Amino acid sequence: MGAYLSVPTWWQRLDSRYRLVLGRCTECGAHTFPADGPCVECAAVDAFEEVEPEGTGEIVAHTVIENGAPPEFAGLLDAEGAIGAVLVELDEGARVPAMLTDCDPHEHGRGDRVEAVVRRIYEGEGVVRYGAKFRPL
C-alpha cells in the first residue's frame, strides 16, 4: 500500500491483487509475492510458477496510521479515523504488505492470526481499486 500505481500497472497485476497468487521456486520451493523478480531465498531468476495460497497467514510487523497517509487514501482515512497497515506472513511463507479491514486496528498487532478477504482500497485516475486485505480470524 501507500505507493501510486498507474492504471495500467494495476490492472497487470490484478491476480495478485485479488487473489495474492504467490510464485513458487523451482529450483528451491520458497514462496514470494508478487510472482516475478528473483526468488527470495535463493535469487533464481524467472523459476517460479504461479500458486493460489490459502489466504491465511499471522501478522510480523504492525503500524497504524492516523495522519498523513499518501493522497489516495486521504478518503479511506477520514471515513474509518484509522488505517492499520501490516506485513502479513502467510502459511506458504511468503510476506504480504496490506491494511487491516472489519476491526480497530488499535486493537490487533503481531502474531494475530488474520484472513485476506477484498476489499475497496482506494479511487484514482477515476477507477475504484479493489484488492486484498486482512481482518482478524
The other form holds:
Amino acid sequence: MGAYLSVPTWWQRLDSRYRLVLGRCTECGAHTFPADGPCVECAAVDAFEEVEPEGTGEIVAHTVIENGAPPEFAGLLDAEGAIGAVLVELDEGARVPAMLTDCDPHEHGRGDRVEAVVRRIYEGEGVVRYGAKFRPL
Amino acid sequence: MRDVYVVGAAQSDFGAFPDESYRSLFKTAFDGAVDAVDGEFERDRIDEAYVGTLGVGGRQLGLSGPAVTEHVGLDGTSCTRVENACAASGVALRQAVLAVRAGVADVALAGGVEVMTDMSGEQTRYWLGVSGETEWERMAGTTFSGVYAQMASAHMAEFGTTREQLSHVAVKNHGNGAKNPHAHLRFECSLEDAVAGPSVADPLNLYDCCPTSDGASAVIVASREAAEDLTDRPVRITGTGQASGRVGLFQRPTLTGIPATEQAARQAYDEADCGPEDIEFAEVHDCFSIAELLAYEDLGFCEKGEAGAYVERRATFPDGERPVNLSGGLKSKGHPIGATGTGQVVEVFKQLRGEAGDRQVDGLSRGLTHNVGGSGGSVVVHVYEGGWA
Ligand SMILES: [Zn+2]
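Any chance you could show the form predicted in complex with the partner chain after that form predicted alone?
Every component of the complex follows; first up is the chain already shown.
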C-alpha cells in the first residue's frame, strides 16, 4: 500500500517531473514549482508562463531518513540505505522537494550545490515512475 | 457576540489499547466530560456535535462522527465529522464555539478520537504520511518526521539552534507527562538520553518525536445562560482563531516558522483582547521537538530565532515564567491524531479550575491551546480565562 497517485495523475505533469518545468509569474516575476496553482510570492492565480530551469540550485533544508519510510519507498531504503530528502532552491528561485542520489546523504546538507538528474522514483500500480532527483556538484 | 464557556472536558487514557475500539474510547471521554459538568446534565441538551478524526486505518472513514455519537446515546443529534489532519478536534472545538456564538446551539459537543496502534507497520507508515502534500512532497521520499526535520535543519542553520536545545523540549514534556495519569509515555528522560536517541529523520531522533497513540477526548461548551445552570467554576473561551497554510513546506514563504500559527494567534489574541505577553501557560502542538520551538516564536512567546535559548533557560518548565505543555504534550501524553486538539483543552480546563493534581501550577488565570494540522496546512488557536466575564 503506497500513497495513491494514479498513473494519469503522474502523467499530467511529466514536464515538471522530468525537467522541473516552473511557472514564472506574469504579475511579479517569481518562480513557482510546479507550474500550477497560485504564485508562491504574490498568490496570483492563472498567471504562469512555463519556464524550463537550468536544473541547478542549492540545498536549503535537509533530512536523512534512516527508517520509517512510507511503503512506496521501503524497497529503496532496503536497497540503498538512508534516503536524503531535501528542499532545493533552484537558481531561478523556486523550491523543489526531492531526493538526493549518487551520494552518501550524510555527507551533504544545507548550502551544497546540486543538479537535477532523472532517476527511478518508485513503482505504483505496476508502472515504474521516473522523475528528478538531485546529485551534488 | 455570545460568550462561550467550557463546562465539561475529559479524555480517555492515551496509549495502546488492543481491547478498546474507537467507539469505546470515545464513550470513555464523553462520559468523563459529562461527569465533569458540575450541575445536572442531560445529554439531550447537546444541540450540535463536532467530532475530529483523520480516520487512521480507514476503520470508519465515512460517517465517522455519527458512528461515535450514536454510541454514546446521541442518536438524532446533529453531528459533523471534522478532518483537518492533526488539528481535527481543535477545529471541531472552534465549530462548536461558532455554533454557540451564532445562537444555533446553547450547548455543543466537540471531541475527537483515533486508533493508531493496532495496524501493521506498513499500514502505519502509509497513514502517517497522508497529511503531507502527496503529489510532490511525499513523492520526494519525505516522511512526516522528515518535513519537521527539514524545518529543524533550517532553524539550526539560520539561528544556531542546538541539538541540546531540541532535547530540552523532550526532557520537559516527559517530566510533565510522568505526572499525568492519562499519558501514553509516563517516564522521565535525562538530557543525555534525549540527545543520544536513535536517528529517525536527521537531525530528529526518537526523543524528538511523539508516539502514535489510541485515545479520545471530549469538551462540552455552552452559552452564558446555559453555563450558569451547569457550572460554578466556568472556563471562558475568550478568543478563537484559525488559518490555513500551503500544505507542502516547499511552497511556503518560510522554512523556519508556520505562518498559519501567526495568523491564527493574531485572530485569537484580537478576540481575547490580549497579547502573547498575557498568556500565562499554554498547550502547544509538539508533534516534534522543533514544532514546540516554532510554536514559541510563532505565538509570540519569544523573539524569532530565540526559542532554543528560551527553553534552555527553562522559561517553559513548570517553574518557569510561562509553563508549556504541563500535560506532557503530544510528546509524552501521546498523539491520537483526532483526539489531540480537544485533549489540549482538557489540560487547560483542569489547570484553570485547579484540578490538575500533581501537575497543578497555582494561580493561573489565562491559557492558550495551539493545534497544528500536518506540517502547518491548518492551525487553530484558542484563548481561555477562568471565571465569568
Ligand atoms: Zn507572483
